[in-house]
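So this first bit is one chain, no partners, the form predicted on its own, shown in structure tokens.
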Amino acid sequence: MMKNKKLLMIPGPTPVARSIQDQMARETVAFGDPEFVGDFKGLIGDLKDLWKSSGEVFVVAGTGTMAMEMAIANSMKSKDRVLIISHGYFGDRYTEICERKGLKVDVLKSEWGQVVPVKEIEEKLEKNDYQAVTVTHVDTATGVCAPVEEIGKLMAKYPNTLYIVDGVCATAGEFENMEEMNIDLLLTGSQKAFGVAPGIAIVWANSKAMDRRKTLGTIPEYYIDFEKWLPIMHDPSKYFATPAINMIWALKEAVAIIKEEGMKNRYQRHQRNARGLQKALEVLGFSLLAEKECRAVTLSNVIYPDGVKDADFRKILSEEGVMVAGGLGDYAGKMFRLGHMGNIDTHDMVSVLAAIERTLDRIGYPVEFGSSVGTYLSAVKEEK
């Protein structure tokens, strides 16, 4: 039997466009090759310009979790105090990273699907002297988008506290501007909204964050020390540890696509697709975990209607050509997570919805064919 093509629609890794794949398939060269050095230098410059960093950007072989640890290791020392704003599983992950570093950790947690009110953050900042505040821009477990800009305005009143934003499931999808949003450290990985395969960690550090690093002296960490990587970020012909050459080419191509599209346009495309898809899923009888006013544009966390079993739904949806992820925590078995970020297009979105309709039909759940596709297309047209 002819099998359906498989669309990868988990919250990361995301589908990789052909031009990015082609860069990964290039013949590998020496990391000192003048052409590669020029490409790497150009990429670093573009990343600084696009995200408006007044300081540095570190492009290092690793994952988003390593980027999380890198931001903490270079900004705080043992017994420093940090406030973690957690909107789900990955906010909680930051708690463990900080505790292992020997930091004094205060956590503000929201109910899954909601955000921590900015007023609560302000109350904490008034009571305690924090060296840093961390927030996950989009928590992959809940599909919640934090009010990063609003928190940034608040942080301007606390110049001695670093504002660290985990952009792993947001950067290059949700709009981010370090200057406008008062972000000191921003971190992400290559495999989400950049639309590149896993393997690159990216950390932006503004001048305030770099000044903080200088005050720490020698830190216990080696590979993720900013000071080990700084000479390479200034001159990529130098050596500290081997760069992921083909991945850097792939990221350079992804950034070229972003530059051509424009940062605001890219965000607006993600927003149109997300809002259209979310309306379409509700038409089919699903509901969304994240409350309407704080839904991410990079993924949707979709709760099943009564009578739909997770294992059956995801197995048949996979046969119909779409791979999604299961729910986490208390929502395991109660929802699926659908990524819609990076370089996906209208064809992908329509295909996903049609596959979901076919799946519902196969499991005996009532569905009107075309209803979700029509809703999505109408909503996207209205947004334009």
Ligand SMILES: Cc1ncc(COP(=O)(O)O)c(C=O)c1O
Second form
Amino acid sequence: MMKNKKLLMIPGPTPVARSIQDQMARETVAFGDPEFVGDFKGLIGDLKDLWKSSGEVFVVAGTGTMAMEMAIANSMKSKDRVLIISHGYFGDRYTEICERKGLKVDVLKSEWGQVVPVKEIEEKLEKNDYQAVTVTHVDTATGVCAPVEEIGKLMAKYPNTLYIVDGVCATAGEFENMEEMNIDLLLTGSQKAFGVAPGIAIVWANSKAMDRRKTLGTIPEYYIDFEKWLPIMHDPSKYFATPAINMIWALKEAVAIIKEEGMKNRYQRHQRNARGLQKALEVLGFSLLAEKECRAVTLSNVIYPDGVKDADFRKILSEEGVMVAGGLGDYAGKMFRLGHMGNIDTHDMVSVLAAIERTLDRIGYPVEFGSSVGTYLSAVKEEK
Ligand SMILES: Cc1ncc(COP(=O)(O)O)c(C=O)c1O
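In place of the form predicted on its own, the structure of the form predicted in complex with the named molecule is requested.
Let us now look at the entire complex, which starts with that chain.
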């Protein structure tokens, strides 16, 4: 039987472009190979330039969770005080990481689908001395995008507090600029909006964050210590722990794609696709968990209308060629999560919507064929 092509539309890993796959399939060389050393050096320079870091960037084998931990391990010591802004599951993960580190943790939480008002963050900052504030740029459990720039403006008034942004579900999709947004530590993984397979963690640390690292002396963590990696990030021919050579090449290709597209254009493509898709899903009878003012452009968390069962919907949608993820927490069974970040084009978006229409039809839910596809195409045309 002929099978549908599978489109991987979960919120990471995302589809990996052919040219990126080709880099992973290359014959592995020594980490001291001059060509590889040059490639790694070029990648580090590009990552700093593109995200406007005044300090350093660390490209290390691992996942987003490791990058979260790396940012904390290198900026705070036990008993330091941190303010965590949580818009869902991954904000809560930061609480767990910080509690294990022995930090004094204050948490500001929103209802799922909403953001913590910046005013509340300001009140907390006025009352207490924090060594750091963490914010999840896009919480993958809720599809909420935090007002990173607005919080950054506030952070400028607190020079002794580091601003840490978890960009795992945002970086290379949502717009980010460390200088303009006053971000001190930004972190992500390769498998989301970079469109690379899982396996690489990236942490940017500006000069303020690097100064903080110096004040900590020897830290208990070893593999994720900035000071261990810094000599390698300055001269990748040196050894600390074996770099993930083929993954670094793959990331380099992903960055070449980003440079060619341009950071602003890339964000605008994500925005056009997201807004068009979100409108199209509403036409079909779905609703979105995130409120309109704080909706991500990298993924959509989509609530089912009455009469559509999660298990049936996702099984049939998969048969129709599209993989999506289930809801988390209280939204398990009530919602699906649809990633649309990375190297996704109009072909992919149209295919996803058409597959959703076919799925609804097979379930017996009333659908007018073409209605969502038409809505998406008109919305995208209008925005251009
Ligand atoms: C916002 C956010 N932070 C952190 C993580 C953890 O990343 P990883 O699964 O690569 O460890 C994720 C994963 O989905 C995420 O979406």
